[in-house]
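What follows is one chain in structure tokens, specifically the form predicted alone.
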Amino acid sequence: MADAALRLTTLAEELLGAPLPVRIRAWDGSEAGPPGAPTLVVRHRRALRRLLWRPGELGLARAWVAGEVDVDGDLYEALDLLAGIFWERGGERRSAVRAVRAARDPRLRAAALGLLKLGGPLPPPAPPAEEVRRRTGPLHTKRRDKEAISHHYDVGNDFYELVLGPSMVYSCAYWDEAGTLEEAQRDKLDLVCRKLGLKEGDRLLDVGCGWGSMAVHAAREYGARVTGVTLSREQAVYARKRIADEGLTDRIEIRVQDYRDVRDGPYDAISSIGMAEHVGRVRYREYADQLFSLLVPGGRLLNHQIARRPERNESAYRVDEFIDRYVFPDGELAPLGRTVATLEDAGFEVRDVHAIREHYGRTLRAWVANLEKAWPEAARSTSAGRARVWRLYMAASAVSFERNRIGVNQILAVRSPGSGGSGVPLRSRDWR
């Protein structure tokens, strides 16, 4: 077979009802598609079996993680071109291939059959080892949340050092005046501290403390006394060593603890940076109530969280299968309005919402560049499949932020004392 690419392109365009926006290079060395476009490299016909068995994002993701599919050329451009197929068309979320699966048009059925013949006999191979197997039981129990966090974060601190760089901050940086990723992450941490109004001796609870970056910055630069909680043992080990190396063990305590089990309030301030995405809709009011109860009157919460766009029919919202199976098991994104409303229902006074969507696209591109630069070492430190997961997830996320499919916001909320002022400066955007 020396024309697999042409046959594959023809069949794909028949299914899509539109020209394929990328070039195809097949396992037999043949190529077809628009000249000069990024090239989707199909290294093995097994990839087609995966797509036919699970049409849409999950089938393609399995082929990518297994190394059966790759992109030659600009990965971001390829993802942007493919976004209309796998993300949105006509304002409704759909997969073109999944839509065809149930089509009655004989021409489309014939195209699907052609792909089946080209790909070889079903069923496909087993999913890659990096995929989370199907979970059972209620969402967001403490046990299930701990397992989900371990899947994402306990993949090796060496790997995260290569991707995140010296800052070891795994959330959106703030590119106000910064020229490097490290400067932008430092500026983000400082922005959070200023919004919280931290001063010498304040008690800060850092929920989802990661590798200790926020805790170190708040203690070293502002004199805060910090308690950081995480469900990742690898993060806790790393953070404790880092704190000891900084000589800050008298100011910072790191615990492997669920935020629902924190009982030693009140705190003057709480930072939650990139953690609330793990909480889930069924637990979000509990999360808001818990943080409210842990603050002193007048205490501030800085909630830094990714948000999705609202759906016309919220009951139709579905978690992205690739993200759920390979990246953030049980993670859920909520619209900004729902998050603000839930915080207010819990008793918080929301004082500021700061949208920094464009900053996350730039941050993710910096992480992808770090990963690609250190690719052999990164793959050795975890697995080649997991490195491919992170490359696809971060690049696709960058495109999502840049296309305004998702955003990220810093919400400053106060446990108001009941009367009088909130303590937040009138010219709050100065954050002095």
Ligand SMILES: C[S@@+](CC[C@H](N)C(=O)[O-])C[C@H]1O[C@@H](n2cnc3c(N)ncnc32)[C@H](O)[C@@H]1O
Contents of the next structure:
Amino acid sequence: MADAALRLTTLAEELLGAPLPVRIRAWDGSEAGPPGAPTLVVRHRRALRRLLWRPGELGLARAWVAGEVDVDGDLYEALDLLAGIFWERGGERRSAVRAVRAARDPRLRAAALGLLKLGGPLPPPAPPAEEVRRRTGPLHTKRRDKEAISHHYDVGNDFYELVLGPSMVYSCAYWDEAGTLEEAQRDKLDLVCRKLGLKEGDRLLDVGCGWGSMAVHAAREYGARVTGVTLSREQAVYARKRIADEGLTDRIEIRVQDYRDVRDGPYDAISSIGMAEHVGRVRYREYADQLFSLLVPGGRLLNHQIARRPERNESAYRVDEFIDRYVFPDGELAPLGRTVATLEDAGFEVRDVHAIREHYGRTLRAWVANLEKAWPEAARSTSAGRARVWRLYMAASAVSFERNRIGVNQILAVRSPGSGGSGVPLRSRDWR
Ligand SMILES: C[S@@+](CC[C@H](N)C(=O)[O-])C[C@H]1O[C@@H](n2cnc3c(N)ncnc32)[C@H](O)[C@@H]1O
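So the form predicted alone is up there; where is the form predicted in complex with the ligand?
Everything in the complex follows now, all chains and molecules, and the chain you saw is the first one.
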């Protein structure tokens, strides 16, 4: 049995039609692959079942979540190398389907079955408990969105506190001058307030308010009166307590409410930070119309949103399979141009686009470092599987931002009045 790693490497290379860029160490202690490269540790023969049952990204993710595979060495480098297997230049996905097709080749099947037999009979692989089953039916109904949000955000505030740190901001920070995550998150919130031109007494709507960080910052530092909406009950409970502790209850209201149900406009400004990724292509125009209708003439929207590179294939707007099943069910990423065009179609005047993807790579690395530092506690506060999901998704996302597979942009848009005066200062040096 001492050749498990070599047999696995050979099979993987045949399936992929390319050399495996990482080393493999198998459960029997055998090793194969390029010397010095990060090592994919296959801890248990059960991993073979998952990898061969569903070759590609999902099989690998399932084995990872179940704790059957791990990385020895630099996690980011390993993920970068592995991502290269699934992506080709130009950002088009090298479909795992190709590997599945190849697995129908009788010679490869025989090799795969031989590998499976190595460890003796095993029950068929059940997906780890943290996986969301593939769902059918229309995307982005209010009910379905609520369930999807609950999967991601109602995993326990304690867990998020460990990962995000005291700022409890779950979106890209701004590292222009900051040295710590806390400072960078504060600077991001302040940047948004400045772009929105907030003044004492302004009504701000924060859609997708998370744990209330933007609401607190805008009320405390700018004297704004804020309404925050989130679909997550756990977030709302946390945000309300925090607001009470800060003595800001007279200035901030937090609601568990869908952005589509907000009716009490007009607002002077709207912030949407890290929420539009949940909206979906079919609803995006409705989202833009809704935010437009909630603003006073001259009111500003700051839309802070992850974008994917433009692709010919429309289905590519859905997030990758691992992310869809384990992290953000039904999440969708649109290219920047489409988002800008939709905001314009809804009547907005787009005044500024600030691309900050490098800042997200750094933010994600800080979250991964927090998680790794508090690993036993983090696994206890949720489950070991979920903690592994978060570590993998955040590290892989960091690499995706750094490699320009995805980006993140702050778009400043104004409901400019008929007279044409946008109210945006001639000098924007203050916030750039
Ligand atoms: C990535 S978090 C960002 C939270 C916060 N803005 C921050 O930067 O920390 C996304 C937020 O969007 C909210 N959300 C997603 N879909 C929503 C919807 N349809 N209506 C209201 N909130 C929604 C989630 O509940 C969550 O609070």
